[in-house]
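We begin with a single chain expressed as structure tokens, specifically the form predicted alone.
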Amino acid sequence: MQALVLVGGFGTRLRPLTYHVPKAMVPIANIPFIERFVDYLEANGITHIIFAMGYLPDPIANHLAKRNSKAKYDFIVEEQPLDTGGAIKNAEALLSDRFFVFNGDVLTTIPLREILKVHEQKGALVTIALTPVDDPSRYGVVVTDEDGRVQAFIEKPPKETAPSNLINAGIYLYEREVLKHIPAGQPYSVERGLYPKLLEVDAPFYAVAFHDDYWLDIGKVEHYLQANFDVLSRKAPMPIAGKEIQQGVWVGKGVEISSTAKVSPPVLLGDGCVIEDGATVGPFAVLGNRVTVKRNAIVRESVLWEGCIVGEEAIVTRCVLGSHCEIEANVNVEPDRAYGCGERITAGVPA
């Protein structure tokens, strides 16, 4: 089977983390998202992956070039942003008679074979995956009949008026014939353009809901944090890099933990991390390679990328720190936000 993965976006909701790092390369529990996503595709029988790229394509391609992959890769780079439908049309020359399409910011375990099964049974032109969410107002809500045929596709309805909590999961199975409905050489949205058009022409357009499989859009800071924590807590059943030295505590190579430090699971410490005297790390903390947490500092409910330094008696809570951030001593870092790579944080909020 073939898959087209849309990884061309600017990652604006994750800024400043994505000013210099494409969204597809942000680490989820110290493994780049794109690595986890390709593992998922290969485990689901995908043998040919096309990456529709735009913003900062080189880090993605360079990382995948080092991977010992079971699948064949192709890369196509947009000269201008083309939105979801435009990106699909732009890859037309590489697409087969039937192919999956994925939004490139979804961490999931949804089984692709189940989508294929429904697609074939219904003789569908398009079949999309649905997932339940608490607040559907930020997504495309999908209404189906009892047979699974799509009746309405409502983009970002107010929560109180949403007819369902089942939303578009960003996973689609297309027959090549659908490409004739997408204009070439211009920005075009499948959510706002193609899907309403398919309903107008009464095309065989189906959906299948996955109520029990893991799914999360990692595109916002709070969701990015949640994805990391879900991997640590095993809510998202995905590999964790490192050795589990006690229940819920994973460490990489060369980690140094002071005998007076406190490590509260779940915690992941990358290679070469140093946790000094009296420091507290966790619960729910992911530290990338070569992170130093100095004396009496606290890091909890946070993700720190490689090379960060947390100064003595500093406090980091509910934050994402880009690589090589430095927190000065005694700073209580402002929570619920992200800090860009290389930032030096000299002031925060009152302790």
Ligand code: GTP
The other form holds:
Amino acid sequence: MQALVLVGGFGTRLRPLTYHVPKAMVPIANIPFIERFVDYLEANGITHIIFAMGYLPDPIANHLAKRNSKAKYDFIVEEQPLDTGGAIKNAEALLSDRFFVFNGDVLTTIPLREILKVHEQKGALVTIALTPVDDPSRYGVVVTDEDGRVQAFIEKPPKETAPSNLINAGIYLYEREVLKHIPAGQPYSVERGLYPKLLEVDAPFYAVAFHDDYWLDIGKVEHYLQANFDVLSRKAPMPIAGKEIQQGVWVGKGVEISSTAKVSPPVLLGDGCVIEDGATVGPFAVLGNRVTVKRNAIVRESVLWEGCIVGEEAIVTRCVLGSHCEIEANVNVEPDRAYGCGERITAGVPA
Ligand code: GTP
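Okay, that was the form predicted alone. Show me the form predicted together with the ligand next.
The complete assembly is shown below, putting the previous chain first.
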């Protein structure tokens, strides 16, 4: 079975992290998102993956080239952003009679065979996976009849007026025929263009809801942090790169933890991390390779990419730090935000 994965977006909501690293390459518990995603596709029987790329394609392609993969890959790079639908149309020459399409930024365990089963039973042109969320106002809400046939597709409705909490999970199964509804060579959105059009022409457009499977769109800083924490706490049942030395504490190779440091699970420390005297790491902390947390510093509910240095007595809470950030001693880093790769943080907020 074939899959087209959309990984061409700018990832503006994850800036400044995505100024140099495409969203598909951000690490989730120290494993690049795309690596986890390809594992998921392969485990679900996908044998051919087409990556529709645009912004910063090289880091993704280079990473995948090094991977020992079972699936065959193809890469298409758009000259201008074509949006979701335009990107699918642009891959037409490579697409088979039936194929999956994925937003390349959802961390999920939704089983693809269930989508295929419904698609075949209903004789659908398009089948879309749905997932429940608490606040559907930032997503595409999908309303179906009792038979699962889509009745309405409402992009970003206000929370109070949303007719359902079931949203578009960014996973679709298409018959090739649907491509005739998408204009060629121009930006076009499946959410705002194709799906309303399918309803207009009364095409067999079905949906299947997954209430029990893990699903999270990692596109916002808050959700990116959550995805990391969900992997650590095992809410997202996915591999963790490291050895579990005590319950909920995973470490890579050559990690040094002072006997006076406090490591509170769940925590993941990458290869070569150093946790100095009196420092506190966790709960909920992911440290990439070679991160140093100096004397009496505190790192909680945060994700630090490789090579970061947290100065003495500094405090980091609910932050994402891109690679090689350096925090000066005694700085209480402003929480609930991301810092770009290589930033030197010299001032914070009062502790
Ligand atoms: P934001 O700028 O933060 O909204 O992120 P984004 O650019 O990734 O947009 P969004 O999250 O809405 O995109 C959903 C999925 O579609 C992501 O996996 C994107 O990489 C992908 N995508 C969005 N626009 C394009 C495009 O023009 N071309 C391709 N190939 N993929 C796209």
